[in-house]
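Just one chain is shown here, as structure tokens, and it is the form predicted on its own.
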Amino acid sequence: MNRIIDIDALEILDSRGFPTVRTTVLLDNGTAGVAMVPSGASTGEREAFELRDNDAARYLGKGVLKAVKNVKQKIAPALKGLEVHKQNYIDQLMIELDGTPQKKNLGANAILSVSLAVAHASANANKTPLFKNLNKDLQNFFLPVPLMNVINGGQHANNNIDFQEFMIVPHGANCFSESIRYGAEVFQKLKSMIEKMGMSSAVGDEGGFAPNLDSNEHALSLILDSIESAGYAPGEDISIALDVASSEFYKDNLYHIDSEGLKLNSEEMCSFLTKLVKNYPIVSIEDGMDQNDWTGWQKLTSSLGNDTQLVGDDLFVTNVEFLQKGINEKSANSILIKVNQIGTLSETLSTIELANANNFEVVVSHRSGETEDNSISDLACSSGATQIKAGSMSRSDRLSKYNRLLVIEHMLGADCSFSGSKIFKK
């Protein structure tokens, strides 16, 4: 019957150097799945706890022992004896077992390391690929644009751009594997002009580069130069993608763009963003206005809306009710995907299944802090998302996001497609 006989879990490292939770899930049978949660620097107010140790005598109170303790202690005693391919019943099991809104006693991340953990075990199982496992209705795969953060600023990095990531988006490529050739070679030609500029091309916690830049325009203005210098012709064959991340800058009802001297209203940042889209071939913003902006988003989804992508993360922290809000109010276009922002894989799903109702681009999401653990790639492609951020062409962390989506594009052969340029508004 693929029952689950034993839950274990145990503290491990993230890409920065952060401990997280790795779990495994062993069935009956002799099978087994396994899961590593990620965890954010930049996060969204109404996210889904992360359980912490705060003890300042290991690893600098970031310890998650306690969310280990959880997963063993709690959780594996509750779910012994439950059929393995029963997500939903399982993930709520834990959400009742947990008893609050955002997960506060076990922590979303013991949650998650189980909630996936189950997942790869009930795929291993049924011997069929994960991806295959989570839609075994889907009969022609669509593989996600990738969406790769080349330079960083914000929170992700020291030094003077506001803007948290500047990605580019190879949608130009015919398929995912010419995609990833795109963005590698402009990558590599990125490096070479920051290197020949004088400035570091050591990269940030995503593989991206974080020069010292002058302005948000300035790395717009290299990341064109970069494409070109590529061979590329910018915004028929790539892209760029802003991750904003304005929440970080927002202070007493104002976006302070420190970089150029602006203090600006919702409407002055709405235009702001407005004459970039106009002036550079940018396809996609992320979290353009604060997560409590709610009037500011409106502004500027009835502004943009027609012609770019506008996407919600710390907006909608990957949850029903706060993505619901925003299709009523008219509130973005597009939703980023995040596992860890509500900390199960059902509730996820039910997530990605009400944007794909209403028309929202589904963009599935790494963190700043990542393991090894590629799950996103194989939900992305289960899920109808039309892409995928992984971060940039370095660290093995975020490589390993795209490498499996390169596997399962080799596995799938005919019987997968790119998403490509036609998913875009511009």
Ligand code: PGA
The other form holds:
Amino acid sequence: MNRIIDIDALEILDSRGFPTVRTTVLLDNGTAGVAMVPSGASTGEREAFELRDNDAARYLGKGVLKAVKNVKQKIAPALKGLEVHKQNYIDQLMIELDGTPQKKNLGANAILSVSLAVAHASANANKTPLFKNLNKDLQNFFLPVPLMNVINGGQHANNNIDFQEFMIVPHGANCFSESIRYGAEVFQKLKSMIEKMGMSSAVGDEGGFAPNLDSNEHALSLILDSIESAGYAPGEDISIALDVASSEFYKDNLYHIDSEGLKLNSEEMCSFLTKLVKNYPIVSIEDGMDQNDWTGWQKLTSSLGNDTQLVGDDLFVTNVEFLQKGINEKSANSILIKVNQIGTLSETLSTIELANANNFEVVVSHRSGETEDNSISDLACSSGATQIKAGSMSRSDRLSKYNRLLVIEHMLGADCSFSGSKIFKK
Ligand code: PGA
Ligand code: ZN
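For comparison with the form predicted on its own, please write out the form predicted together with the named molecule.
Up next: the whole complex, starting with the chain shown before.
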């Protein structure tokens, strides 16, 4: 039967050195499942609640001992004795135990740590890799195209670039491992180009470079040069994706692009992005418009949506309710999926299902604060996601996700395919 006999949790540190929750679900057959939760910096307003201690005497108030206590003293007693394979039932029980829409009582970090640890424990009890255990009927797995964040700006770096992420998309590769090689080669070329310009090649939170450049376009041209100097054709082999993260610089109904001295209204922001897509091989733009500028999103989608992927991150926060609004109103054509934005695996899977049913592309994503946990790699392969965004080609918290996908590709051999260029309309 594989019943839960104990749940333990502790406070560990994430990739930024801030506390997060690590949880172990122990089963009566002696097996266990472990999960660690990530944490964002440019969080959406409507995300599930991350419970922190706010005790200034510890970790600048960012401790998670309350969340750990909630796992051990509130969630564990409710789950002991339950069959571990009943993921939906267990997640629903935790949602009810919390009783608030944003998981404010127990904390989404507490709940998610248990939800993911349950998934791992179930897979381990079945002696099945997580990606197979999550979707037992699937025969042909698709490995996601990686979106690699090679230049970091915005909230993720101490530089003057407004846009948060400049990503390379090696969609022209014929398999996942080749796409990783393409990306890693471009990353190294970019590094030497930045150093030749006399700038620092130190990296930001997601392992991408964080040079001080005079404009967002400068970052784009630098990436184009690095793609070419690595011997690849921009747009054919490797394209560019942006996470504008515009909610971070939307103030008083205007988009403040400080590095270029611009203050744009919604219409002008839409034209600004449309021009960038015309001039550069950009296949995907995430959060081009603010999380509350729903009409701006509609404008952007009618202007670019036919041939460019427009990804809602802060807009949808992995929540079926907001995704449904976006589907109804034709805002965006793709969704970013972050497990801790919603707080349980089952709810994450429901959101992915709704996206798949409405032809929205699914991009499974890490957070800027990460750990060595790589559950999202298995999630991407099992759920029909066509892409994964897990940071740059440096730092083990990022590479653990890509390395896990290399292992999955190796395990599956001929039983997996790579989505590649087919998914991008442009
Ligand atoms: P976050 O950023 O994890 O800091 O919220 C990632 C993103 O905006 O995609
Ligand atoms: Zn984002």
